[in-house]
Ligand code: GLN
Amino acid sequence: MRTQKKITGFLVLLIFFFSFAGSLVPSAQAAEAKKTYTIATDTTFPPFEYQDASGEYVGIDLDLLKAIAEDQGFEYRLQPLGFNAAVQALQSGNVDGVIAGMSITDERKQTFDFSEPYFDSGPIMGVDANNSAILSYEDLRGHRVAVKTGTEGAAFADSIKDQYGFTVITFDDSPQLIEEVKAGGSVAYFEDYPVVAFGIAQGNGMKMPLPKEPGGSYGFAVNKGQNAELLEMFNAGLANIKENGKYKEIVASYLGDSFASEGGEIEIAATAKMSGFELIWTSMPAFLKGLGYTIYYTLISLFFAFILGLIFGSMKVSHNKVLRGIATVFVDIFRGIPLLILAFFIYFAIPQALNFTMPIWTAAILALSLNAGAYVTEIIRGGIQSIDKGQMEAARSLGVPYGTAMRKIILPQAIKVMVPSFINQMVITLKDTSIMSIIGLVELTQSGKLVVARTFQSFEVWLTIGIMYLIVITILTKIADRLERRVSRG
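Can you show the structure of this one chain in the form predicted alone?
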């Protein structure tokens, strides 16, 4: 009977949690009535989308979207995710559309409906500014070349790699291509021409030894057969802003008047590179905000992980074989699935299969809680089983109920054994929040990515982020060590 009550309570808790999360997601009918759409975008693809020094997302794509929404009278919520996550979020139905420098291809037309083209691009090769050995595609023979997943640059590199005898390595973010070349892992990278030119103007230390190749066009995408009204409004708004000159004004503000008027060379004023101290000082508000989110998600996830661990840990030491089997399956599943795969499955696969939307923070907390909960289950099981069985037998022989003996005798002793493992799990979960940046969760690591995308100064940024993690984890560890000593003395 007590076991049934525990299971019932656990199910009620999960239902409450999902209901609370679902209540924060506006219904499809409400969104349609208000003409408010959720639009996903990339986070690190300047000059089309990136975060400026004030923390605002800007770029050609985002300025065009804003102008079109104003022209057509609809509202939108911007969801910066990263390119791959944005496309998967669209497929899963978590967002209504994607604008992220997305090339219109025949393959993508099988899955998405595209707007009229809003920008004509083309791939180009970039190399280190000090590299005088790579002057042609033939010079790439025997070397490695970096590309970004899903870009025209990646498609072009794949189309010529066999002809010129080089290998291709793929990354998720454009700034990673620059860092790969700087570090010497690859001798060159292929990316869309405006992105390469914009980065060079920002002082990323690259150059373009060859002219750009003919390329395709970017389009705004929705799921095939869905959101036809949104697509029509985008096309109508795009035509209007081209006619009234707003389109040319937006493009010129990022790529220069010559490119906007004639489609010729990009003219971007070079930006002075900030000193390391200046970069850290100006970026610190974003870092501190990201750190706050990191700690918040860690605490919330550990709270649910502890509840899961307490329930399944108790089940694992139960005399009931069925309960032990259920707890074992829970631990095996969520310890066996990599956290990254679990996050993808929860945020992309489940909403697509069940046809509902899920906020990023809900998916992140669920993934972290389930992962940590499996480990906490084993911590609790190990702590309970470390206590001499004779103590429980003695208590039962004196007529003490099992639950009372567990609460009054076994658990107080087991907690002292568990504390070091709990501390270790807390540190692991705090660091694991960085993995959630892959689905667009804004925390400390994601904050660093956004700054690198804008400044191309990775050494200073990642050194600062690393020190911040080190400081926080050291402080938490010292506090926990003191708590452990106090518990041990008690």
Second form
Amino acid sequence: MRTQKKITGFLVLLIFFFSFAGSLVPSAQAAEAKKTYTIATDTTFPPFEYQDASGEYVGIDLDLLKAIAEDQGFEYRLQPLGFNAAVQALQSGNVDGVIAGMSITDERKQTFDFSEPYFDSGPIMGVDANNSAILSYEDLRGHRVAVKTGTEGAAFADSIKDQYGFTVITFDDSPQLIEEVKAGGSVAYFEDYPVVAFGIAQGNGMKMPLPKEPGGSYGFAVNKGQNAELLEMFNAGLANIKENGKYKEIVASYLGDSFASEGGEIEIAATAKMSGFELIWTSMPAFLKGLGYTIYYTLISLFFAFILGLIFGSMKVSHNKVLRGIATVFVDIFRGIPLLILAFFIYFAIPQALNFTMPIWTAAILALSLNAGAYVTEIIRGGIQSIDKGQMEAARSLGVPYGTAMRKIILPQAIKVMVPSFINQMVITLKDTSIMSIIGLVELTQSGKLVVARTFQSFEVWLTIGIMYLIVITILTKIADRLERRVSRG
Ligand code: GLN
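Moving from the form predicted alone, what structure would you give for the form predicted together with glutamine (GLN)?
Starting with the chain above, the whole complex follows.
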């Protein structure tokens, strides 16, 4: 009987958990009414997409998309995910289209349908402006070269690395390539010509010793055979804004008139490097917002982790073999899979397999809750089992029912044992939210990445972000310590 009750309770909670996640997925009917397209983009690919100082997403791609949507009268929601994540999100059907300086290549054409090309590009090698040793690909022999995951630049580096005898290291974001070269980890990086040239014109301290390689032009992508109407509108809008001069105006506003007219030199005024203090001061609102999200995701995830922990924890100490087995499988799976893989699986793989869309934050909360839930389960099991078995036996022999003995005798003592581990888990989950920046979740780490992308001042940014995590975690641990003392006194 009791077991049955427990199983029913468990099922109810599980349904609650998943329907909460499910309710975050916009229903198909709602989407029918007036289709708002979800369009993914890179987070940091200036001058095509990046956050400006006020936290607004700007860039040639985004201005073009806006002008085209206005021209064609369609609505869209932008999702800055990072390049590789954007392409995967398109493939898994989580988004309707991608505009991210995405090169039209034969290989990609097998999976995606592309618009007419809207910008010519091609990879080029960038090296530190002070480095006079790397002037040709030959000079790369025995060195390391940085590229961005899944890009044309990466494919090009791979294609020549054996011939020239260098190794390749991949990063997820464009600014990391420059940081890597500045820090001396790699001697060069391969990235699209307009992006490298724009960064150099902005004063990022790099140079281009060689001319650019031939490469694909940029196109707007949808999944093969899907969203054909969106692609048509994009093409029609692109033709219109080329016709009426809007296209040229947008390109000129980022790369200068001469570039826009004859494809000549990029002319932009170098942005003055801000002092560290100024940079932190102007970025603080974005950081604080990111921190707010970090705390918010941590609390929600811990709430669900706690529920999961209570359910599976009590299953683990039950006398029923089947329940114990189920709980053990739960812990083994979610403690065994690295959090990052779990996030990828939930965000990219499940929606693709089951053909639905999942918002990033639902995926992030699911991944964090399941992972922390496995640990909380073990904390609860350990806590309960640390209490001498004799106490339960004594209570039972005095005729106290199992549930009452658990609630009144075992749990009050067990909780004292569990509290320090809970605090530990809270700190871990808070730090783990930063991993979710990989799937594009906007939280503190992601806010930092975005500012580095714009300013190339990584030292100041990562120092500040690190200190912010430290402050919050210290405050939380202090509060928790107090709580712990009160619990152990009471
Ligand atoms: N044009 C490159 C590609 O499509 C890089 C795009 C990007 O990094 N956003 O692979």
